[in-house]
Partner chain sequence: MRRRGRVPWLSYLLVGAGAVVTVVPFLDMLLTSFKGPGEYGRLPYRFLPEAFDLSNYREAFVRLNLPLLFRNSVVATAVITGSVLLTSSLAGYALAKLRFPGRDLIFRLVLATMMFPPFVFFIPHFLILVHWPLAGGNGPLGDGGAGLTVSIAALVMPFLVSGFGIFLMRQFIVSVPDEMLEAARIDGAGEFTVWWRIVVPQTRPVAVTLALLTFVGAWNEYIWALLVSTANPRLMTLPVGIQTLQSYLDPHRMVPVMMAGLMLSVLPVLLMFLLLQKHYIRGVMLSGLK
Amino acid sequence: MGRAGGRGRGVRAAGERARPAARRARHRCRQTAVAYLFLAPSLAFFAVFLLLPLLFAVLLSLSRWAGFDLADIRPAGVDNFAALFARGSSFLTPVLTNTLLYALGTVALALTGAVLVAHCITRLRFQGFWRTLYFLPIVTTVVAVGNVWKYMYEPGGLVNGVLNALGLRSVAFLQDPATALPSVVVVQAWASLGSAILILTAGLKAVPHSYYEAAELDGAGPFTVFTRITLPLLRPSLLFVCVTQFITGLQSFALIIVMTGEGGPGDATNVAALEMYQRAFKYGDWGSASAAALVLFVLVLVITLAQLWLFRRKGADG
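Structure block, one chain, which must be in the form predicted in complex with its partner chain:
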């Protein structure tokens, strides 16, 4: 009896412990099912439009294929990559050099402009108004931005009109190989100024006001305040803008398509992403286009990682 009673108590005790555990397990199981249900549309999307395309891009870069029939894909090894870097290929120069110059030029111009404007805006009234003005290009389609500037650069356009009014001769901005790339760079910088200013003004707002007051008491001039207080304290925001704009610059080609069509004159404004686009959709050369895309991808990745590393290191001691 005693033993049986003991056993009975034991079973009951175990049952009482087991029931909530089972409920918890069932609850966890249900939560997992619900979670994956909530995630299903996104995961399905990433599988079809991210994973599959990445595999596809690698496969295509190692193949020869000019058609639309999937059965015609022929293996080609690294031929596509070899052709890109072969002697006489235009991919290294001028295309990749243009890409780097384009990104560097854009970052240099936009960053300088944004630092100056952001610094000055903080001392003005109606800051929101100014920021909104500078922001207009960002919400505008690249087709509008590109075309307006394209026609402003024409001999009968606004820019040459201003030059003429100042007694200077007209410049064939987009038609002259020497000026075409810088002309597009200016527009890209113009279009990206707004977001850079926004991020930098946010960074400036985080600088304690007492720093400026202390500097003023010490009799520091505006230039000293700018170089000794503003710039060093702004470094994290500056690096962030620098990294993101540089990556954007390396990848962009929509503005170039709109302004110079095929990257002309000659290859003067041709960049890697545009080269890829044309190889694929103009010449139907999917293999070498995919190879070009992957080369640019690796370039962007390496530069990004290098900048992130720099970002972190500077962030740590700064």
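Output block for the form predicted alone, input the form predicted in complex with its partner chain:
Here you get just the chain by itself.
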């Protein structure tokens, strides 16, 4: 009798210990359900505007479609990708080559200019005024920026006027295949300078002033302070600017349309995004345009991952 009573008490004790665990499990389930309920609008937005278009682009890249009736989609396998890289195709050269040069030139000019300007702004009075001044091109439409620079590049424009005043000959900036792409790169870098300056000035303000005081006590010069303190501590901001500017450069084509029309002269300023636009909306070849879009997507992904890996490795080495 006594043994049976002890066994019963043990079972009741085990049941009482199990009840809080079961309540905690039910509470976690309710919390998870509520979390997914709050995430539902964002997940629906992601599915409708990002995931479905991506899947549709993958489908079109393996099909032939003129862009009118979905019933006219015909399977094409990998023919669209093979055509992009076939001998004689202009997609690899000069389109992808121009795209990389355009993005590299934009990042190099914008990053260098932004670092120098941001470094100077943090040492000036009325810093808000200077940041606003450099940010104005960001809030100006691409059409206005492109048309203003287009007239400045004209033979009788401001740029050639300065060259003539210096005793140099006029240059057909947008008409010469050798100078057309660099001319547009300069404008793209200038137009994107404002956001880079804004981010870098915030990064410079986050650098502890005690580091500069210690460097001054050690007798370090301005160049040493800039290269040994400012640039290393500015690495996270530089990484963000570099990645975002590169992605923007790889995807941009509106400025090129405004300044050179259809990527001219010839294909001198034709880039991947413009090539996709023309294949889809001008020639009605949505399959080839989607294949080019996926190639550009892979290119952007690989370059972005390479930049992240490089900056993290530099950070670990530093």
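Residue numbers count along the first chain shown, from 1. Computed from a prediction, not measured in an experiment: that's the story for all the values here. C-alpha atoms forming the largest set that superposes within 1.5 Å between two forms make up the rigid core.
Once you line up the core between these two forms, the Cα of D218 ends up 2 Å or more from where it was.
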